[in-house]
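Just the one chain here, the form predicted alone, laid out as structure tokens.
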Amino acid sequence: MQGPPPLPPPSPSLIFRTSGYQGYAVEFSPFFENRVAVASAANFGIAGNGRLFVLHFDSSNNNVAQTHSFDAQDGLFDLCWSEANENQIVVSSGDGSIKVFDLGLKDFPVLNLHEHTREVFSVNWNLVRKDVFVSGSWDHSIKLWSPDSNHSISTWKEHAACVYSTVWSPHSPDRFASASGDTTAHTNEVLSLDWNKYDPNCLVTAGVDHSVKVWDIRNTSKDLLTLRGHDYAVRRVKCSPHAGNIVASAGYDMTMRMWDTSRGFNNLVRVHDRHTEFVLGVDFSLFVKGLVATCAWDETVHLFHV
């Protein structure tokens, strides 16, 4: 029988080195083509400061450069764009704060945010309503936020171990979706999570047990598929932009893997192993088709096209 075929090789890649500050998350601008945000932490995360990291590139010149830089008191682990305005962040941090910076405006968050007890590793803005964003703690709660308050809207306490992603739906304007430790959907912890951003009921899982799943909410006795192929947990999972059947996946195996779902096996079809560390964060340009981002705790940002 035949094997399956070759996996085409690894794209070249711009980088960018966050010296001396490991990558937790990355993500594209929503509304420029050539910005993309990297949330850090120094010492693994384990102790020292976060940084925020903007970076503009340019593929044509193969050039990346940092255009602003933010830094916090605790480790940075997650981050989303602001959806109302263009210039804002919105970045989850290790001492239980969230805080809220503007490109405009130097050193200081235009909003800070504490009212989680433990570590924040998720923060996402509602795509559709556009005036809301939801936090995700080790504390085990999840809290609904508007950048008008210096208070929490709404606090959900139905987990019982720590939240480690929480994403809005793309399709609705309250509905959201959020993986914990607490292992209902995986054989270990659920580590992150994504909405497929063309079938409403459709929602892909990564987890501590290596794998990644797809699932229908409909009817969530069993996952639709099962995504091998990592060699240790994965710890971010995003669904494609531009095509309902590719999702990219970022683990500990330092490797960032490409997706087809709709392939009735050899699903993997592509992987960037270019890193030298745990790959944290993964993303999808809004602008260009197959323009990805990763950080990872190797100090690098790299830009690719797959």
Given for the second form:
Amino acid sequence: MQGPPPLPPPSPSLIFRTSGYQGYAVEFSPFFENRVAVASAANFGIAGNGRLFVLHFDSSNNNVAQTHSFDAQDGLFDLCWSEANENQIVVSSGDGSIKVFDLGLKDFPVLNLHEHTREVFSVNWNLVRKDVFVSGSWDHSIKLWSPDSNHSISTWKEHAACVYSTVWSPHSPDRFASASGDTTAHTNEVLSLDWNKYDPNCLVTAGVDHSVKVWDIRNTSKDLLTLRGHDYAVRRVKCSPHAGNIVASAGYDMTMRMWDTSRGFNNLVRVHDRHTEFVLGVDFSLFVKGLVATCAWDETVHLFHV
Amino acid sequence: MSSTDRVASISQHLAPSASAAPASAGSKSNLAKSPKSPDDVVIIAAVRSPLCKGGRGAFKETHPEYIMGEVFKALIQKTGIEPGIVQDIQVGNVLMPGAGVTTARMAALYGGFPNSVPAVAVNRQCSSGLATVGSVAAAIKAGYIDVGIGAGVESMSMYYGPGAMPTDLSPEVMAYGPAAEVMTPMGTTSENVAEQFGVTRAEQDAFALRSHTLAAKAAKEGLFKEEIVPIKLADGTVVSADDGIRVPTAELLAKLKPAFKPNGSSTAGNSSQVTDGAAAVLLCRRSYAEKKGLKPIARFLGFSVVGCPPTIMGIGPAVAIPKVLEQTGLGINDVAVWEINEAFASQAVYCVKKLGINVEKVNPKGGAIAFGHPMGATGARQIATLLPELRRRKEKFGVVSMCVGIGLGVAAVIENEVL
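Show the same protein again, this time as the form predicted in complex with its partner chain rather than the form predicted alone.
Okay, now the whole complex, with that chain kicking things off.
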């Protein structure tokens, strides 16, 4: 029997230390090629403060450095860049609040939105309308916000368990998908999802059952493909902005894995195993094809080419 | 927002239940605690015929295809289902000639299903009526069908006796002990369980008396009315109640002679009766039920079959129940009502004690010792008996289990949804 082809060796990474803080989410700026932000929490997000790091990196000079940081009273579990204002970042916090930080204003958020009653685990800025963002919380609810208002615009309470992920479709101004602990797509809690950037009907989910699944939203009775390889629960999944068949996932097995969904089998194309703790965040650069960032509980952010 | 909640959340992601394999692969499951899903297998209705004494009861001259057919008619009427949409009918039986397949097909057609609806006969011995429900549930889960019927029937009046077992057997296989053990007579297996695990005659008689008493009480209070569909016989007589229920006294039970061996402890009073009857369960996928306007009354959560030594086949439930509880993520104390078939008091007492089950929750309307064990029908009959009792008690989880005469145990977990 022929085994799967050998995976290419991991490429060297640019490494930034988020000392004292464990990474929960990492996102490249949609405006600046060399800017990336990291949401993190002290004490593994169990208790204590949170910090938002904004980093400038230069791959050619092998250099990555902090340009800004913002502190919060509770762990920061997710972030998204504003699609309308290149200096603003939204973070979601363990105390139920959502904060909008502006790189031009030190220390304090320009907006502090506190309506969720439990940990807010996801924030995501609308990619088409660009004037609203959505949040998902452990209070089982999802809320829609505008940066112009102190109050949410609407609230959805359809989920029966913690909401872990809320992501706008890149194709439709008014459509987002949400993943929750109510196990609708996997045999166990669904922890993350993302939309395919090339096929408006395709999305991927990941969860506690170790798998990543590819779906056609027109028929959700069965997944199109199940990607198996992670040894533990998968915490984050992202679709490549540069190729419709490439998916990245990260999880408790301390790896980031890259998949080719156009292959029915042997679809694991790369494993990034340089983290030494749970990997919770992964993102693709919009500007440089193949550039990926990961953040983990080992207090490091890795930037590397795949 | 407490830190313990966050630790709990992370550990839940990392719990062994996180296994990529389906829950049946031995990992800790939370199936029973999972919310309603469109993919759930749900029960729409479960009905049974009256159970009547083999050879002497109301069905002594009624054929199994007729009893089963009448039960199908009643199931269609009760649920209002369009018969043509049913995609499989599985009928359990143990003793019927031709493996019971003509009986299954004829009963389905007589019952009102068009010939486009397929049928099959299933024989997993005494668990056949539950094996059919498990197979239909599995076919729904696999996506092969959307809706099906798991049923079972037995006429022990017609097909019970010396002809039931093969007599001309391979000398080579019979010379091989483990295979030859399959031929152990049922009464002997009961005595083996009693001896090997020290179940006394007094314990067996006390359990039997409880079964007789509870069944008589339940019948008097009309508790079987919800599950029994009256059967109109060819001569016009309507049979609407079990006719094997007696109310013996402890003294009477104690006086009975051992039935299977001198100095044995199994008697006619503490063993199941020879009986005629049929039962049927309509299952479908929840999303399909919604589409067709069928109202689910329960969720079929899990199903396990486990082997055990044929010489002590009565221990079957004691090996199958832990497996199905593990599969569904339930503990013994989560189960509100147990339908454990009473093939013999010896094995029922052993299983209840071995598993540490509160006997108050076992067969609260009596069991096969009181009203009989029409072998192919029993599993489906137990579901029909279990569901009204869970509804009456406003409880969620019930287990149906039985021992199987070739050395198996079978168990299923069902969740009541009418609370």
